[in-house]
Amino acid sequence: MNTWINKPTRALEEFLQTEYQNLLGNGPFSEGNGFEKLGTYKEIIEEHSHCAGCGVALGIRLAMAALPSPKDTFIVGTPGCSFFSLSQAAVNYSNTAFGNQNAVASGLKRMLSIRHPGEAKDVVVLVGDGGIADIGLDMTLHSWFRGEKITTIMVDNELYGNTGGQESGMSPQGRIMNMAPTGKKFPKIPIYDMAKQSGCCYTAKVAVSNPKALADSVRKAIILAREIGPTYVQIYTPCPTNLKVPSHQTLKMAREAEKGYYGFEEFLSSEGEKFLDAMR
C-alpha cells in the first residue's frame, strides 16, 4: 500500500484536471501534512459532487486529515453520499455493495495481516448511517462480535441523502422529512451503545463542530484497532439540503445538536486504556 496506487498511468495523466494532480502531490499522503495543518492543503477536490454545506463532506475531510498513517490506510466505503468525496480523494479506497462494507473490510484486514506480518496496515470503514445502521447492520455487528481489528466510522446525517431524504434508522423520532411527512415513528437506533456491548474496545460520538475531539477520536480508534480489536466512531454530519436549512448553517446545526442529544461521548475498555497508557 503506497501512493503509487493513486497515481494515473503516464499515458492518462495529462487528461486529469490540474487540481487532482496537485492533490496527489500535496494531499493527505504528503510528508508533514496532517490535522494540525488542516487548511493548508486539500483533502478532496474543490469541485466535488456534494451539496453546498454538506456535513458528510466536512466529516470525511476531518477524518482523513486525522489518519495516523495515511499511506498505510485502506478506506472501505459503500454507495451513498460518502462515496462522492471518497471517490475523488487521493486515498486508498474501495467501494463495496451497499451494506457489506464491514465484511469486505474484515477480509481485507486479514489478507493484509498475512501479506504484511508485523506491519501496521489500517483498514477503516467510512460510510453513512444507512450503510451501517440499516442495510449493513448485521455485517457491522458481526464484525464486532468476531473482534475484527478494523475501525468503523459512521458519518451520520440521520437520513438517506442521495435518494431524496427519506428517514433512516438513525433519524430522530418525530423528525419530518421529504419522505416522512408525518415524522419518524421510532427512536434513533442506539448504535453507539450497541458498539460498546458488541465488543468494541473504543467508541466515540462527536459532531463536526468539534474538530479537535473528532480528530483525537479517529486517531485513537485506528491505533487501538491495530492491536486490541474493533473500534467505532460516530460523527454527526447534518444535511442542510434535505433538512431545508441554508447551507451556511451546517455548523450551527451541529453545535446545537452538540449541546443537546449529540454531545461528545467516549468509551474506552480497560484493555484499551492499558494499551494507550503504555504508549505515552
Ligand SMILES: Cc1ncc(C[n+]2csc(CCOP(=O)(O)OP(=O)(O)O)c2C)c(N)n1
The other form holds:
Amino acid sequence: MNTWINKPTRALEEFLQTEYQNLLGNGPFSEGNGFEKLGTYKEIIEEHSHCAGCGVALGIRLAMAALPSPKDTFIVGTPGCSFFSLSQAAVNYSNTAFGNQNAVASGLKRMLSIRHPGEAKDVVVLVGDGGIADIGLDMTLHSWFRGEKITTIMVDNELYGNTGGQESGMSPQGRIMNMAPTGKKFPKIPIYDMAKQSGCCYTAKVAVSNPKALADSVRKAIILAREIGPTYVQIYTPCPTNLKVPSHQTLKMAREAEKGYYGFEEFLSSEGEKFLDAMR
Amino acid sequence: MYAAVRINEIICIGCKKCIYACPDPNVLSFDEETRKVSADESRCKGCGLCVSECPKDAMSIY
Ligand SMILES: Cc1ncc(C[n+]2csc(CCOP(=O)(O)OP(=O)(O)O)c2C)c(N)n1
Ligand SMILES: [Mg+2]
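Okay, that's the form predicted on its own, but what's the structure of the form predicted in complex with the ligand?
Next comes the full complex, this chain leading.
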C-alpha cells in the first residue's frame, strides 16, 4: 500500500473524519510510531465489537502494534472472534472459508513475491485456536511442511468464542464450557511442539499479560518469515465472557497460566539464528 | 455509555501499564509532555483491566 494514494487532496481534507485524518497524519504508518509509542498515536485498529475485557482483542491490538511494516502487511483471517477487530483495521485484510487461512496465505505470498520481487511483503495469518488446531489443522501443517514464508499467529482462548463456547482442540482437559457440560475429555493439542517439528524456523508461546515478549516474538516471527521460512506465534488470550470470569480479570487469568503451562517459550532454528545475528 | 474509566491525573505516574492492558484501541492516550495518561470515555467499554493493572490506584470505573 502506498500511503500517498490514500492522502486526500487539500481541498477535501477538512471533510474527512478526524479518525481518518489522524490515521494519515499521526498514525501507524508514520516513522517511529511503533509498539513502544503505543498511546501517543492513532492506532491501526478502530472501534470494534469484541466484548469488554476480551483477551483476543488485546492480543490482536498488541500484535498489530508490533507489525514491523504495517503498510506492507497482509493479514489473513478466518471465522472466529478475531475478525471483529481485524475487519476494523487499516491494513490489507482478507477473510477465508473457515480453516483455509494458511492455504490462502501461501498463494497470496507466492503471488506477491512474483508481482513484487525483492520487496518485503509480509503475509500474516492471525486466527483463533479452533481455526488452526481443529478445522484448519491439515492446511496449517502442510503450509509448514512446504516451507511457505508466512507467519502464523494463533490467538488461543481455548474454546470457540464466536459460536458460544464449544470445546476446541486447544481447550485444556477437564475444562467445562457452555456447550461442553461434562468437561473436555482429552488434553490440549500440542500445536506448539508440532510447529517446531514441521519446519517452522521460529516459534514462540506467550501470554497476553507479557506485552513486551509478545511484541518481540511477533516482530521476530515476521522478519524471519521474510527470508527463512514459516514461523509460528501462539498467544494465550483468555475469554472472560465464556469462562464466566469478570472482565477485569483477563490478565490475572493470563498471569496464572503463565506460571504454569503458558510460560514464555521460544525456539529458533540454527538458520534463523544466523540470520538474526547477521542483522544485528 | 454505561460504564467508563476515569483517571485521577494527579496520582497517575505515567507508567503506561494501562495502555498495554486495554483491549480496545485509541481509548487511553499518553501525553509525552505532562507524562500522564488520559482516556477517551466514549470509546471505553468499562472492562476494568486498566484499573486492575494500575499500580497507583489512579483509575476507576464509574
Ligand atoms: C465451515 C464452517 N464451519 C463452522 C463455522 C462456524 N464457526 C464460526 S467461528 C467458529 C469457531 C471459532 O473458534 P476459534 O477459531 O477458536 O475462534 P474464537 O471465536 O474462539 O476466537 C465456528 C465453529 C463456520 N463459520 N464455517
Ligand atoms: Mg478460540
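Keep in mind that what you see is a predicted model, and the values were worked out from it rather than measured. Numbering follows the first chain given and starts at 1. The term rigid core refers to the most C-alpha atoms you can superpose between the two forms while keeping them within 1.5 Å.
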{"query": "Asn22 C-alpha relocation of at least 2 Å between the two forms, rigid core basis", "finding": "yes"}
